[in-house]
Amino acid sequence: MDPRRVITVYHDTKKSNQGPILYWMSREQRTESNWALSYAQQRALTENQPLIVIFVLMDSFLHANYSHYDFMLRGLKEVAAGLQKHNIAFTLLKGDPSKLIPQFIRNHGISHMVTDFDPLRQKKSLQQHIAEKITVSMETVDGHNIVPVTTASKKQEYGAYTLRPKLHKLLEEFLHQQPKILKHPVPFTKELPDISWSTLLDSLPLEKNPYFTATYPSGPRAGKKQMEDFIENRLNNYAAHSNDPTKEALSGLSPYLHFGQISSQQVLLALEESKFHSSATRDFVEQIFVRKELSDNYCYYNINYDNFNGFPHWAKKSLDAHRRDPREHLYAYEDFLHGNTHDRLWNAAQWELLTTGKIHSYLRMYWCKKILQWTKSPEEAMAFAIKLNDSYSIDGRDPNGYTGIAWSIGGLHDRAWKEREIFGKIRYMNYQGAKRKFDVLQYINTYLKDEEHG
């Protein structure tokens, strides 16, 4: 593995202790195309040691609900079975990782730990806290980005136009098939806690979304099948129809990418092997490669990625100048939650979110900008949009989500536009613009079945 994928090193990695190698799986929940797992196995093979994979299930994380945990646990069950076939031990523990992982390291004589890179402050803080409690070496590996985040850039980038050339310059260097996970020759012979998959989900204190009706297949196999279906049946229409929510043109890969059940590297390699030429794939590659890695760049280098202070200076100045502008409509969080606004298009987007766990990518921008228009301040708009997205979107709690919301409300990775009330110089979107893009009434009628909702 390219050493540049190691983002953070805690303690002395050169010291060779005798004992199993531990991979704390978190962001990358798969066996195939998982750089951190490959790196951990290579170290275990070199030192002739067993390899253990651990996942720590927290009771709560950033507004995640029952549906999110259900999707994740169904995927993890498949991962556990795959690791077992490779003679790699796996266990899942419930509770606080900052307590359980140091305890696990002590109890099982772990000599070295590898874990997943994550740009979110909660994960970075958790890793730092764990590192302070252990004495063995620990490394974080970027298995999420095709080009490791700190190799692509050493700073927060202004926008896609500044990061894009850096990424494409390095793409050929980093986009290659990685070695497959081997059947591990050194078994871990001690007993690990049993996993009660059938009762695990209901043992957690999770809120259920009463409106959610979708059931998405979960796991690495499902993610790969979704990818293959997109490439075969929808990729050719992506450029023409990706902004039309009445058309089936999007990849549907966001939940699988968010939970790490598939990697963007796998997707780009599959695109290279497909029959489609670059003209058909260019727009999609921009999203899954440039924009996705731009999101990690923003969240990694800007600690305020989820609040007003993270916005660019020009946007903060412009929004400040319009704080006292009159709002024709003001809604409380509960109004937004239940889709009780005067705008039937917005309500339909909210009900798409509640019932399917997704909002079409074009409408998510509209949805978010209207929250800015109908709240008391940019801070309140940001808080409402993040809570709604993290609570009800199947791919919530993700750098892509925080970056998209900051783009919509705070002009992140964008430029100044014509000045307007409330928005200042932030890019504006309205109902008439949506009508020019797609059949608005068809979309509304899909998600607003009766007058009760809208």
Ligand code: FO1
The other form holds:
Amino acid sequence: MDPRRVITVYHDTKKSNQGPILYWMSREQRTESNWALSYAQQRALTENQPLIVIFVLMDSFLHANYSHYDFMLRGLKEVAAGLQKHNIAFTLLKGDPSKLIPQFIRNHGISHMVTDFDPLRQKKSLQQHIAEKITVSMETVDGHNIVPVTTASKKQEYGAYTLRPKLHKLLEEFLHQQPKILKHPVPFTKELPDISWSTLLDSLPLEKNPYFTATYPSGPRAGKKQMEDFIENRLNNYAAHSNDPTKEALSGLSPYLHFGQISSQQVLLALEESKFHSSATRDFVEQIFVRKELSDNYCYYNINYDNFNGFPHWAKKSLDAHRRDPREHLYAYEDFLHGNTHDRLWNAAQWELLTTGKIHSYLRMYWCKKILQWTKSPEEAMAFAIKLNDSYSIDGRDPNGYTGIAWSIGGLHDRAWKEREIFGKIRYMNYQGAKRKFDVLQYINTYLKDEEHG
Ligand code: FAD
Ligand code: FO1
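Could the form predicted in complex with the ligand be shown next, to go alongside the form predicted on its own?
What follows is the whole complex; the chain from before opens it.
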């Protein structure tokens, strides 16, 4: 593995005290195309040691609800079976990683730990906290970006236009299959606690969303199937129809990418093998490669990725200048939550979120920008948009989300537009604009059945 994929090193990795190698799986919940896993296995093979994979189930994570954990746990069950088949021990512990990981390292004489790079502050502080409590070496590996985040750029980028050339220049060098996971020759012989998959989910204190009716097949196999079906049957519609929520033009890959059940690297390699010429895939590659990796760049280099202070200077100044503009409509969190605004298109997008756990990309921008327009301040807009997105979106709690919301409300990675009330120079979107893109009434009727809601 290219050493530039190691983002952070804690303690001296050269110390070769004997003992099993541990991979603490978190962001990349898959065995195939998982750099951290193959890196950990390489080290275990070199040192002729057992390899153990641990997942620590936290009883809450950034407003995640019951259906998000259900999706995640169904995927993890498939991952556990796959690891067992490769003679790699897997254990799932429930509780606080900052206690359980150091304890596990001590109890099993672990000699080295590898874990997933993650730009979100919750994971970064967990990893730092754990590093202070252990003496064995620990490395974080970027298995989420094709070009490792600190190789693509050493700083926060202004926008896609500044990061894109840097990413494409390095794509050739970093887009390649990593070594297959081998059947591990050194078994881990000690007892590990059983995992009662059937009772885990209900043992967690999670909110249930009563309106959620969608079903998402979960796990790396389902993610791969979704990818193959998209490339086979829908990629050729992507460029023309990805802005039309009444067409099934999007890949639907975000839940699998968010939980790391598939990697964007697998998708790009599959595109290379497909019949498609790069001109037909350009729009999609822009999203899954440039935009997705721009999000990790933003969250990694800007600690204020989820608040007003993270916005570009021009945008903060402009929003400040319009703080006292009259708001024609003002809604409380509950009004947004139940899709109770004057705007039926907005309400339909909110009901798409509540019933399917997702809002179509185009409407996500509209949905978020209207929250800026109908709240008393950009700070309140950020708080509401993040809470709704993280509480109800199956792909939420993700750098793409914080970045998409900062783009919508704070002009991040965007330019200044014609100044107007409330928005200042932040790009504006409205109902007329949506009507020019797609059949708004058809979309509204899909998600707003009159008798049910809104
Ligand atoms: P496709 O268009 O098929 O894209 C494929 C993949 O490319 C996506 O899964 C994602 O990984 C990446 N991608 C696509 N568009 C973007 C983008 N604008 N920025 C970064 N990556 C992108 N995406 C999330 O994964 N989680 C979120 O919580 C999230 N919240 C958002 C909130 C707002 C306000 C906005 C404007 C965008 C948000 N996005 C989020 C980005 C984008 O809307 C979703 O990634 C996309 O709708 C997911 O559906 P898909 O996989 O079918 O999309
Ligand atoms: N990561 C974990 O290591 N343990 C968890 O229990 C866990 C729960 C969880 C629930 C919803 C969700 O969207 C993500 C969750 N994650 C968990 C984090 C995930 O692995 C990613 O690290 C972040 O969401 C993206 O940075």
